[in-house]
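In structure tokens, the next block holds one chain alone, the form predicted alone.
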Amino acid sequence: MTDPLANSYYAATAHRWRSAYDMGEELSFDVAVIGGGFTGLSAALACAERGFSVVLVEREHIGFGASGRNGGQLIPGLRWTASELESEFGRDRADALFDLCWRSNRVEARIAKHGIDCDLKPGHLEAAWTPKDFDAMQREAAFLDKRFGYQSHIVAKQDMAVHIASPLYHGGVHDPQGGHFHPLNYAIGLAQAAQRAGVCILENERVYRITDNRAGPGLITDRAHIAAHYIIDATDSWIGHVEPDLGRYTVPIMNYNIATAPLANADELLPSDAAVADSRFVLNYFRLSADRRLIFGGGERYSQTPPRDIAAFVRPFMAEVFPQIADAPIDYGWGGAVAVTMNRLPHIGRRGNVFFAHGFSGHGALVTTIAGELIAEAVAGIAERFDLLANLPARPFPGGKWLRRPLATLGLLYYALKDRLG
């Protein structure tokens, strides 16, 4: 499988990591986790902290998927706004989801607890592409303040230069509870913490299927049968390879990032050093790295074939936002699939002793850690908070195996066209 981190800034600046488990040891565990991203790592770590024996199996290497190559933006909440959640689910359930997904920053807590060095910085700005978008942002900020006492800062168009040196945007909302980080180093930090807690981590080991027989569930891998009382499937974009019926709930969208060379004028581009994401359906998102590069994500592709030149593909989006660095050298370009659900809410649940979580729809840098920890709670028999996420609505994409992706692509192209037409 082609490594999506092959020309990644994150891979080039990643901390050293080595798993230390010998396959010749005992292959019977309380919990077996599939997938070495944020969800799987946080679930494995939390299960080990509760006293379970745990093995984590990763087909490639820690952080191979979206966890190790995303934009590094830490955005509180879900893809639905808090007011949309309340309108759909009622006040009590919205309150519980808000406490879980807005107030509970488990990423920050894990970083502090384990001393993870991952360039964590505060502040996230949502930038309005249209005046209509800015009006909606202001209404939502007022709702968050009134209902939950959640403080964010409305930024008028004439004040946007405090955060961003670009004339494109019509205002925005700055959330000091948000932020950004080096996602691959966070994943490696979780892996190191999990290994210290006793988790056995197997990299370069493919899981072919989950078994369920009289002795209980288990995993069939390249080299072994691993017995476990509980299975946690955290394979996200690849979940259909292990559990084909769950694969019907997501489609992959290809997303690409670039990192410029270090910029002398980096602080002029983003003076507050906040991460930024704009309000378009096919959004731009960007931030500064610790060594003053601009990390920029822009555009989407619905074919799984990557562009021949990722830097050339993303550069026009960067130049539109920041014409002053249109010709800046680009040192890195990378990307890969993001699993997206029909309604952009994550698909989380359990079937017997098999738990799963996937489809974070490009909004998973914070909620994946929460999801993993809630699965660990449910494994331990405490399912109330897990059920809040497991009961979010979900339905498969129409079209079956062959038409699911083409039909989803048509829908995505429709919304992308609306972006261009305003």
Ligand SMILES: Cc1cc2nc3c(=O)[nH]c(=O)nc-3n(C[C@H](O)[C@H](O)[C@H](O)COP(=O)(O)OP(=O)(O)OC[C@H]3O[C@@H](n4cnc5c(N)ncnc54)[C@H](O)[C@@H]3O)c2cc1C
Given for the second form:
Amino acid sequence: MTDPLANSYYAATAHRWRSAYDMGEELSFDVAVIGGGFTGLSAALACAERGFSVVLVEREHIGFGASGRNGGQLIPGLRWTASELESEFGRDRADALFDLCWRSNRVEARIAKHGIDCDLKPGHLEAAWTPKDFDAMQREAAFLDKRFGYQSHIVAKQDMAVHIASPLYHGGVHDPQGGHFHPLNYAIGLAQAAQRAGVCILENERVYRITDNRAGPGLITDRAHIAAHYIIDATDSWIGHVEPDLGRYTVPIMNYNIATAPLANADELLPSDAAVADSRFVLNYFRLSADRRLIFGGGERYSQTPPRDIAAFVRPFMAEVFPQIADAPIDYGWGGAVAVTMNRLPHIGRRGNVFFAHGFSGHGALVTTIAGELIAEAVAGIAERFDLLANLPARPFPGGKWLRRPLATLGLLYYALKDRLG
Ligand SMILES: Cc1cc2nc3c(=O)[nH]c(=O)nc-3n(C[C@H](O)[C@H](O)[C@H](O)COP(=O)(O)OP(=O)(O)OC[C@H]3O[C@@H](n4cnc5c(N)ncnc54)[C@H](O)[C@@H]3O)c2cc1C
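With the form predicted alone done, generate the form predicted in complex with the ligand in the same format.
Below: every chain and molecule of the assembly, starting with the one above.
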């Protein structure tokens, strides 16, 4: 597949590595994973650590999807706040979800365990676009502290300069447990760890179908039939290509990033070096790379066709936040599809021997690693924590094959317009 969106800073600074597996005679495994993003890699690695024989089949290359091109922002939690989870699901489930999605930072644990070199830095700032947003953030920070003892710092408008040189924001919350990293190098590090643990990684191999015929469950790929007792579908935005029914639960929204040239005044823009995401519906999110570039994500497109000039498309959003670098040279512009569910919670589950996890709704950099590990737990027969995520509510988008995307787009445009009008 040629990818017009691949001119990324991450691809240009990726560690070199090669998957060492050549498809030979051995086409029978305990577990076959489809997709070489964070979810698939984490699941494959955790299954191998539990002693299963594992093959991972990736249509392009490791990190080709959202995992290798995202904003690199590590934001604890889900798209719902902890107080929303508690009022919807009650105290006990909220406790368990909090432990999984806020407290258990499996990304940091993986980085430490495997010595993954991916520019990990601590600190995440949520910046309030409106005074109302700031009020809501303060209430949530107080709830997290009182209920879970989770400490973050409320930053008043007049103190925002400690973190960000922009006059736009009405305050924020700094979370020292969040952070940022080079997502493609994290994916590559996971792949190397998985390979060392015995996972057979097949790149440039597309899965067409999951079978469950007389020969048993397996995958039909470009070149083979791979038999496996368990299948893990980790194809996210592409899930409908392999399993059309699951494709009804997400719509892919295109989102774009740029990286400036290294900036002499980088430290003045973001003095605490935290990653920042703001509270707009179509949010701006940005951070500094290890070599002092501003990596800025902003603007969504509901058409699948990318803008002809991604830098020109994203620059106005950056200039609005940081007028002082409005004309800074931009070295890279790229984009990817964010798989979004109806309620913005991930859709995770099991159908027979096929496990799946997708639709992290722009909040997947941290949760995908734990989702993969919980799938491995469930494959090993321990389903309690997996069930917590699998029992999150999920509804397919209405509208059938042809109307689903236009209807979802209309809804999203409505919220984007509301955002613009304040
Ligand atoms: C532009 C952008 C910015 C984002 N920013 C952030 C952020 O800052 N913080 C955050 O938390 N989240 C962010 N996200 C979301 C996050 O990146 C995703 O939730 C996460 O990476 C999903 O990982 P995954 O492994 O499930 O899917 P993916 O990384 O998309 O992996 C799926 C893989 O499956 C492969 N595949 C598909 N079909 C087949 C097939 N038939 N056969 C074989 N292989 C197949 C694909 O090639 C791909 O490599 C962002 C997403 C995008 C697109």
